[in-house]
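Take a look at this single chain, the form predicted on its own, given in structure tokens.
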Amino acid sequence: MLVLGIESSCDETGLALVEDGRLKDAVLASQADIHALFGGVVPELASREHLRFMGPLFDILMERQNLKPADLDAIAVARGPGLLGCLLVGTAFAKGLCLGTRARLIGVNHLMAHLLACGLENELAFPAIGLLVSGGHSNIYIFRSPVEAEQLGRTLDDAAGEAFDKCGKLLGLAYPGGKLLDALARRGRADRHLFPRPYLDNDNLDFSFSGLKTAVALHVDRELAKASWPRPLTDVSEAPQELCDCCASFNLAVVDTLQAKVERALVRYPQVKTLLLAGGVAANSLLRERMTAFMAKRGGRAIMPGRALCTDNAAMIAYAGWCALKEGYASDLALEAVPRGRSIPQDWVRA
């Protein structure tokens, strides 16, 4: 079964082909340079860029694989959560292809797709705990199958990725700051007492990173005001040691917090031996190392995508769609895009 995946939930326009659970090819157009001018994603510009890129990317993908639209068995599209205008571009394109080719349509939950992307390069095992850490979400799930997941905890304010980017901005790092902050952290000496581990004085699985961001802002004003480095910083070699130490301490605080909540989830589900780790922050080197060692110590396994598949991409959408179709599910043409802030309905129909 050949599935085309379409991703347009934010500022990446992506299309990918997955055949029988394996990635054949993918194309991607990033808008990072445009939005860097504004220090964040501008929804209207993002929508227009998706509209500009979608058709040409599809033509490139089909030509590269020597395929015709009629060769597609199904179209999987990210229906949400995301920026509504951006999602509408993708869902409209997917519906048009389905009408023109009679391919089946499957709407995909963007968040579930991130975690299922672990299966593109690894064999998945269920039940599994899923930890999604991205710019907009820090969520924990229990997966009973590829199409059956229950949310156990969520971000209450700033997600981990948002905290990385906002702290990167406070520290004068080039946008987006998360990747550069990770690189600086690897050059620094972490002080585990410098920043708090936020929202652990409870018994739930929710996250809150706004207080940690505030702690970083206070530290910058108090301790780093006299230090100087190029702003925006793009080259880690130009960073003073105190900046690297600050990044390392912040990085450690985030990873400690994420690990504590995962450990809490595994106490509730002691039979689970698999952790799925995904989202943009899953590319963080310390987080990958700690989760791998943590699960191995428990006699389990941490599965995560390669770094290229941690950020938004169409391969994860195509694969998640393939999983649902294999289980006998599809969507009809009444499929709606669902913006961030609303829950994604499980309104698949039997194919």
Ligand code: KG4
Contents of the next structure:
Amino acid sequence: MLVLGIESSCDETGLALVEDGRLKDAVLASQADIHALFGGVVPELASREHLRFMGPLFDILMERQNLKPADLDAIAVARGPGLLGCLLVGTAFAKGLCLGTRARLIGVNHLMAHLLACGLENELAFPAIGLLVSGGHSNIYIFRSPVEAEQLGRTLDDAAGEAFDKCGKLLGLAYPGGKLLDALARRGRADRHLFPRPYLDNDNLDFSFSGLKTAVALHVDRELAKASWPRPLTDVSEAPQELCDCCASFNLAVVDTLQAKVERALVRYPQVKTLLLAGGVAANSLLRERMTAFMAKRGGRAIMPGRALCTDNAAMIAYAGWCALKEGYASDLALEAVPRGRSIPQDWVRA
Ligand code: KG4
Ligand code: ZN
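Okay, that was the form predicted on its own. Show me the form predicted together with the named molecule next.
Entire complex below, previous chain first.
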């Protein structure tokens, strides 16, 4: 079964082909440079860019694989959560393709797709705990199968990636700061007492990262005022040691906090041996090392996509669509895009 995946929920326009559960080819156009000028994603600009790139990217992919639209068995599309105008570009394109060919349509939850992307390069095993840490979300799930997940926890304020990006901004790093902060942290010495491990004094699986940002702001004012570096910083070699040390301490505080809540989820579900780790922050070096070692020590396994498949991409959409189609589900052409903040309806139909 050949599935085309379409991703346009935020600032990456992506199309990918998954054949029988394996990635065949993918194209991606990032708008990060445009939005960096504004310090964050501008929704109207983002949807216009998706519209500009969608058709040409589709042609490139088809030509490169020597395929015709009629060769596609199904079209999987990210239907939410995301920016509504952006999602509409993807869903309208997907529906048009389905109308013009005999392909089936499958609407995919972008968040589930991030976690299922673990299956693109590894064998998935269930039940599994899913930790999704991206720019917009920090959620914990229990997965009973690829198509049955229940949310156990979420962030009450900033998502983990947002915490990285806001901390990066305070430290004068180029936007989005997560990747650079990770690189700087690797050059620094972490002080485990410098920043708090927020929101652990409870028995739930929710997160709250906004206090950590305040702690970093105070540290910057008090301790880093005399140090200087080019702003926005783009090159790690220009960072002073104090900055690298601060990044290492912040990175450690976030990773410790994420690990504490995953441990708590595993106490609730002791039979679980698999952790699915995904989302942009799953590209973080320390988080990957920690989760791998921690799950191995428990006799289990942490599965995570390769770094390129942690951030938004269409391969994960195609793969998640393939998983649902394999279970006998599809969407009809009335499929609606669902913006952030609204729950995604369970409106798959039996194919
Ligand atoms: O999943 P994603 O591409 O977008 C959303 O759907 O939100 O995640 C982007 C987020 C950004 O906040 C970015 O700073 C963060 O992932 N990120 C990282 C790293 N690479 C990307 N955070 C920490 N360490 C990294 N290596
Ligand atoms: Zn995402």
